[in-house]
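As a starting point, one isolated chain is supplied in structure tokens, in the form predicted alone.
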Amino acid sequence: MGLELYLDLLSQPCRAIYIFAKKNRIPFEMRTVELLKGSRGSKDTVGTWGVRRRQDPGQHLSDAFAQVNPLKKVPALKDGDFTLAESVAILLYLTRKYKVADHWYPQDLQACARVDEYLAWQHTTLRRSCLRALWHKVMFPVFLGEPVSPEMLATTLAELDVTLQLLEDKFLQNKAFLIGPHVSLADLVAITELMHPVGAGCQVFEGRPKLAAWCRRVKAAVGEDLFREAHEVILKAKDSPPADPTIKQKLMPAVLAMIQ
């Protein structure tokens, strides 16, 4: 069995390793794993260099799921028997076996820690900020039907700004992009995050020119039409039918420690 990777498209770390993949031109076979059990449908798509094998909503939580993953979250990657979780290793592993391009993640000792650098510091931050914006404005109110008040809206949407401000002036600064001229890891992961308030029908970009025009440059080195492939299910987010009430039940605890 080749690489397998296990995800859901809704998930930004899960959309930073589909685009590193498909654009890097690695073959894999994808195993969608839906993670808003029975909130929507799942079909067998086949993509040029991913092949997309239906699991069943909600399998994260399984007991199967479980074997690949202990950790019951996706991503996750299955190589022949070997098995990894958590993107940031997941998306390193295959910028080693697979020998990209030097810019996704430089060999130079400088460069490559400010990948680094950037990698541990979103993880409580951009993505903690991203994550609570999705599901304050829509996923809350919408998805699950539960009201956040303006006040907690408008401390979370504070939050946000307060980070975007963050990673314009420590990362991006006045460069092409957040490590340098070319395109890398901390990009990719940078903008996956940031469109999880744009499903939301955040303005991340709105009075923020050059962070729109790194946006910009990002889209164009992976590729528009990829990039929209990958983004397609959280752009569609607000419109997310109500869950069912014990789907509900069994996503509140797991979202509420998530966004903390």
Given for the second form:
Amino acid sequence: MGLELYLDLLSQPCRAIYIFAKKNRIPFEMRTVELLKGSRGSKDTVGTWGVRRRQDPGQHLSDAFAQVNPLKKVPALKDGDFTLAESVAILLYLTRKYKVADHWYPQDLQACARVDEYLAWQHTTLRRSCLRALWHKVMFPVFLGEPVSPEMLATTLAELDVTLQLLEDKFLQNKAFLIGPHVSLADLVAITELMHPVGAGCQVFEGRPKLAAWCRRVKAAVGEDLFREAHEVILKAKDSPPADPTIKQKLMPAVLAMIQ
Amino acid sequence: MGSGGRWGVAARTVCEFPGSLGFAESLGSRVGSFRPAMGLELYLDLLSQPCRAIYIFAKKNRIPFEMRTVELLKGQHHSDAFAQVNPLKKVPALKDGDFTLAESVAILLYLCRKYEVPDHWYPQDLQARARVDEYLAWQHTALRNSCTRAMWQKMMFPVFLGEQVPPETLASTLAELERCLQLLEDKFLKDQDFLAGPHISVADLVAITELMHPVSAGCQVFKSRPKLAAWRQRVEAAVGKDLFQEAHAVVMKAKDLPPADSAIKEKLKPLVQVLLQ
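I've shown you the form predicted alone. Could you give me the structure of the form predicted together with its partner chain?
Now the complete complex, all chains and molecules, led by this one.
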């Protein structure tokens, strides 16, 4: 087999990898790991770069997937016998192996450090607050049928606000992209995060013209079609049918651990 | 306050002086006077795990730097002067001429590249490097988190803050630590000598300095884990026992800290909230 990417486009880091691989015309087999879908009758669709396989629900928890990633998370990569977890590691691996254009992860010492700085910072900040915003605002009530108190939601959205401010003030500042004049891995990782609360109906860019302008630039750099394609799933998240009780029971512990 | 470190570099303390740059110069120059361009400066508190990793790395590789101590327990990371270096108000931070950098992983990689350290620290080989990247990414929300909470809930809360943590909370934290340690062994270390393969890398430095956090709180992290214990011996030997001990002197004495006064307790309140969640 060639390169296989185990992704669920519901997940922010999966979207970043999907966009990166496609934008750079990296040939890969798409292995869809459906984190949430309960229906066994999901259709096989042939994507541009590969075949979407029919999967069982909560498939990331299966033994088969654990062979690919013992951490039981998406995204995951399999390249021959080599398996790799963690989106940042995967993005860097693809960057190096496929020798993509320099701006994605510059050779320049300081520019590179800026990308590393963003990729390190986001794990416990933007990633976390975007995930919680989506789950508290939409996924808990709509998909899992679990109400979320107004205070909890308010706290989550306030945290999101703080991290968005840091994103603007510390990282973006007055630059075109997060680390300078060109789009990099940092922008991909950031934009796919922000689409999580957008998918939940949060007006992330309202009152933030700087971020809104940056978002437009990133979309243009990536390509509007590709951007839209990568975000189809998340933008339909609020229309998810409620999970049936067995799925809910299966997923609950993992979900609670994920959004801590 | 200055002490000659192993390399003869004076450790200067970043203090809060109103109306000044906020640095206490041990030499005769006036506080607030123009400072000539400096070489590499590392803003560290050895109480902090990522700071220890950077300290060990820099010293092991004989990277010349000025040590700038930022005492977290005195709230020094909140000073305006330090915010100039890192607006995120956290240690570690780096200043190299006009270039400032936050985030320990970014700092380690910057030092690797700039000072062209031996390959094994961050190997050129595609897959070996990916293994290091994988560990460095995973640890942020896994081992880092559980080691910090274990140390604070088991020791710092009662000893330093004079507060008891509910037994269920501590039990849950220690269980989570166990889970992370198991993953560290099963997924990362496996049957290798070091986390990313046969040689020590920055991944091992980041991991070992994490594990010393619960060790300092009296957690028997290595007791029933011979594999991890053997790995620890190898890492210490590779780093050098003296340097390892030097880097961990502060955290190993944390249990003997005098109780915090009410001003400090107030300052640390937001941190306390986060660590109890």
